[in-house]
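First, one chain by itself in structure tokens, the form predicted on its own.
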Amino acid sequence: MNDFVIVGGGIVGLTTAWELIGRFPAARIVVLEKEPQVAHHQTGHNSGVLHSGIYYRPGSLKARLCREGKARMEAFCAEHSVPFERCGKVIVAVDESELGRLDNILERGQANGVDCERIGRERLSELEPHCAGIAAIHVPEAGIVSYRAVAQKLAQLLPTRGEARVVTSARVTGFRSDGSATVVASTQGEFEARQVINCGGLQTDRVSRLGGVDPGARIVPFRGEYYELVSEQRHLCRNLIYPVPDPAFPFLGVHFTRMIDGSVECGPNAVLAFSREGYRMGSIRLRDLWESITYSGFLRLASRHWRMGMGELWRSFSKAAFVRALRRLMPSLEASYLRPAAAGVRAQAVEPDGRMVDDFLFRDRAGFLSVVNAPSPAATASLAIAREICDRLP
């Protein structure tokens, strides 16, 4: 009998196992990952930013857990020799229409305890000489890390800390009750547990329903496509350059991200993925596509944002359009400076009325807890999310 079975070997599932073994050293813990290796999906395609928590509504789970999680993530990386860097970030207003929103973000950041300040054009030019803007917020504590490397380190360490193991190629196919326990059926056999924790990421709503938990929302997958600067042009971006978000659009907009390996990602756009694990434009899974386009929540979301959605889709087909969007922040950018980079898919919970779930969301029943919504900054916050999960257990 296992004490805990965790579904999902991404960073939230692995940090949850790490927190559990710290609290209950004698517990028997199994992490089931359906792929041949951990961190295969959202964690492995993450852009690697250590988010500061500047954007999130004060008092929200995102604000609280991002702040706590970032500190814990940095401490974990320092202790276990996972490279990370506090490189700093600028959020840039390119014209006067964005100054009010810039000030609102600054107020949120200060309310959340973020180290941040408003700066003018001259200071912005010192920090990012190739960036255009009339004002910005400088966030010196923002950083970068490889979350794939963090996940791999966790998977390596877990078996050394107690009765914890990670089982790969173990796709969960169902659950059944067996007295006071739950039997988890998978492609690697059955696993009995007193408590199941669902950290299924892109499949989390389906796993929830299999386990008898109504998630109250459906995962709609959005693909984020990127370019990267060719090595000769990486000097154009020193660290992290972000736009002022448009409140009418539910994503941050294209930006520049220096990665821990020295490369610089440019993007992403945000388009409906035709497969929950569709990292290429041509990837189609009919079940996934049908569930998205017939879902009332997606249809209502699309009806509100169709103009912006069409613009995002056009950038999928037109490199010139993508470059124009990036040039708002970096006017000297040329199309020849960019080459295609790997895409990611974001698992976004959407409610039936078309609202995107804006915060981390948990649902549970006796013996089964489900992480229904964990988009960005979930990787940064993962060690704090793990603590939140454990605090919610009976």
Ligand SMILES: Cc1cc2nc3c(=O)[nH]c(=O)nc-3n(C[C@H](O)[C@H](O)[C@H](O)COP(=O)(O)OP(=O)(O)OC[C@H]3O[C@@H](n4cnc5c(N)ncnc54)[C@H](O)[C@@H]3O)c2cc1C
Given for the second form:
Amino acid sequence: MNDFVIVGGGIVGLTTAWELIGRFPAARIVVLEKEPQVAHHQTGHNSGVLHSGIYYRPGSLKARLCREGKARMEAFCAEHSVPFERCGKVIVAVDESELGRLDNILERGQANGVDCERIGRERLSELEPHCAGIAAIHVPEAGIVSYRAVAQKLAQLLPTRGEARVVTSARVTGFRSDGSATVVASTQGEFEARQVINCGGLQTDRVSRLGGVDPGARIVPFRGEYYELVSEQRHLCRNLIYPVPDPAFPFLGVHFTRMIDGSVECGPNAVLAFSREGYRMGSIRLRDLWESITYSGFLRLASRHWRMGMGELWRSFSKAAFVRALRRLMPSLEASYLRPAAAGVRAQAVEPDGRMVDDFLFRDRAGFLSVVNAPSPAATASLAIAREICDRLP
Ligand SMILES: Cc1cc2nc3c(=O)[nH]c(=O)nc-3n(C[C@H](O)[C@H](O)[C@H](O)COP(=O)(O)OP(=O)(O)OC[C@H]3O[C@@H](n4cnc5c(N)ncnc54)[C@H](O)[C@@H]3O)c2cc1C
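Since the structure above is the form predicted on its own, I would like to see how the form predicted together with the named molecule looks, so please show that one next.
Now the complete complex, all chains and molecules, led by this one.
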């Protein structure tokens, strides 16, 4: 009998296994991942930013776990030789109308204990010579890392720390109760568990329902598309350049991100994905599409934000529109400097009344805990989310 079976070999599932083996060195732990390798979905398709925690409502789980998780992630990377860098970032106001929102972010950052300061045009051009703005916030402690590399390192280390293993190509298909245990059925056979932890990312609501836990929300997938700067133009962005986000949305607006491998990604936008795990514009999975467009929560969300949604969709079809959004931050940018890069799909939980769940969210019943909402900055926060999950276990 296993003590813990974790569904999902993304960064949340793997850090949870890591935390568990640290707390209970004699425990038997199995991570079941349906793909042939770990980090196949969100964890392997993101911006790779170690977020500072500046944006999140003080007192929220996102604010607290992002701060704690970032410190733990940096320590983990330092200890296990996973490359990361504290390169710093700027959040840039390009006109007067954005100054109020910029100051609100600064206040939040200070309340959350983030090392950040308001800077003027001159300092901005020292930090990012090709960026235009009338004011900015400089966050020296923001950083970059490859979360795929972190996940691979965790999967490699876990079996060396005790009775923990990752089984790939193991899609969980159902659960049944057997006395005090839960039997987890998968495409690699059955696994008995005292406690199941669902970290299923884009599928988490479905896995929850399979396990008899009502997630209370449905995952609506939002594709984030990127371009990347051609190598001769990478010098245009030294580190991380972000716009002032629209507070009505959980997404940060298209930005420039230097990746740990030296490339510079531009994006992501946020368009409704017609397939939860579809990375191309034309990817359609009828079940996913049907579940989104017939869900009251999605319909309410869409009717409230259709204008924003259409803008994002247009940017998805039109490179010129995408470039226009980026040029607000970098006027010298030309369309020819950009080539398409791989996209990602975000799992965003939406409540039946159309509200996007803003904070991290967990649901449980005896023997089964579900991570219902773990969008950005969950990769940064993952080691702290793992601690939070373990604290909630009986
Ligand atoms: C475009 C984009 C940019 C982002 N940028 C950042 C960033 O810069 N910084 C940051 O901190 N966060 C960022 N995020 C968010 C971050 O990537 C996610 O919050 C994080 O990766 C969530 O991890 P996870 O383990 O919950 O999900 P995932 O990585 O999606 O892992 C879930 C796993 O569960 C598996 N699974 C699902 N169903 C089953 C089943 N039935 N059986 C077995 N396995 C199953 C899946 O195959 C998958 O591997 C970004 C996300 C996206 C999409």
